[in-house]
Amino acid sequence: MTRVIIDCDPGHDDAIALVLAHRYAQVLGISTVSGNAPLSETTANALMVTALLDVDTPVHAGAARPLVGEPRHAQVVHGASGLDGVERIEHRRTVESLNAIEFLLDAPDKDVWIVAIGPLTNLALALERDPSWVRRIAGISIMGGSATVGNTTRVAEFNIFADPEAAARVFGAGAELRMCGLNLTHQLRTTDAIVSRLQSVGTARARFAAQVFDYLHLRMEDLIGEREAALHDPCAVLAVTHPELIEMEPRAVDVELEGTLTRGMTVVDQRSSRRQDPANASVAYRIDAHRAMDLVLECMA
């Protein structure tokens, strides 16, 4: 099985990134990041999930702001925990550390994939440290970015937007780089006849996946009118676990800096022809979307 390190900020959608980890690869550790919610919140869902599936996977927990201004969250759709709308389950488990960064600086191997789903915080202050670090592993699979439309701003995804500075630093590492940006993530979608289906099931963790869906229905559905959800952050799993589910192309990919409108976008080069930048990461564009879906209900049984 592939070998992964999750760097992330539970939220919904990370929280099922996690069980499909699980499920489908070999995860070494959980470090963990501001984002969706602050560091103690989502320290705190990491924990819960691997209670949830009985597993001793160690959370380390990371940055709780970013390299410059102040922490942004994104409670209008988890809710202030991150996870509202989900049952919490009781457990007595606690973080293997404070120092997320120094577990990735020494965890890593040839073969170990980083799946980076939320803001790249942790992962700009590991390159800080050891600008090396990127070339003693596999690579790095982030959900963030779009080749299109933003959803924080107009331009903008909410990860690379909580940490611009910190997304152009690991965009220019030269590591072996997969972006699955919204431009991919929304076409895996959540819909209440899976919800439906996932309560049949009997499973807890298909009952949480239930639960986990519901809410996001009620926030979309509050937001723009629809009871639907795209599934951002288990994209970014699958490009490790089941590449095969995915067609990329090699791109140029910069993030904006200083643009009063544009801060925080993933500038793609996608010209047919002239492109004279090279690639330094591959971007996802097509999704495999009903065997997607089908494997995500798979480990929920």
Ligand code: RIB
Contents of the next structure:
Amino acid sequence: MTRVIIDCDPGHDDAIALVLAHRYAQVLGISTVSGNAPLSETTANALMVTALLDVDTPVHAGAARPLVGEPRHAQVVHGASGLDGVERIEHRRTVESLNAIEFLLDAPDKDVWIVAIGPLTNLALALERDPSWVRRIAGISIMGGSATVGNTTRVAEFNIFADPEAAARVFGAGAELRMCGLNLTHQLRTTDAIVSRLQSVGTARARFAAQVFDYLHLRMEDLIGEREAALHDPCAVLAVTHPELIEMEPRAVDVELEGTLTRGMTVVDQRSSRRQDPANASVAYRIDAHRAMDLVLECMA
Ligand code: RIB
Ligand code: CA
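The structure above corresponds to the form predicted on its own; please provide the structure of the form predicted in complex with the named molecule.
Every component of the complex follows; first up is the chain already shown.
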């Protein structure tokens, strides 16, 4: 099994990504970051998911704010708790440490992938402490950015927009980097039919996933008039556990930091191959959504 560390901001789709990672990979640990909700909430949610899965994966709390500026959250989608609309699971779990950066720096091995599915603050702080870190891990797979449209602004995706300076540091670190942006993740979508299938499975995790998707559909109906939701974060897990499902291309990607309208945009060089700048990332363009959704449903059984 591929060995991974999940850096996340649970978050409804982060929670599903954690279920997938525990089913299809060996999860060495979880680091949490401020993002969808404040760090206290994302950390509590990560602990709750480990209780749901009945696993002893250590959870390390990380950065409570971005490198520059004030914390930004996505509570309009995920609610104040970061995981609204989901029945809370009672448990007695506590964090392993409050220093996710140290955990990230100490844990790796040449075969360990860092799957980062929230703002990239923790990874940037690790790189600040030890730039050689990227040579001690297999690579970094992120859900973040976009080769087309944004979601938080016209051109910026939330994870990047929440900490552009951190993202710029990660893209510039020389890591083996896989980028699952919105152009990809919008291809993997949940529907009410998926919720109905999950409700008939009968396991605690299937009931949990049904609640997660049902809540996301409620929010999407309210925000964009559609009862469907993109399953963003699971894509970054599948890019490591099932890379055969995702078509990626080498691309030069940089993060805009100055633009009034474009701050937080991942600027992907998509000119003809003979004119492109040297690639620093593998950008995902297509996913076998049918097979990917089968894998999501299989790990809920
Ligand atoms: O833009 C989608 C990303 O922002 C996902 O990681 C979701 O969990 C939110 O953090
Ligand atoms: Ca996330």
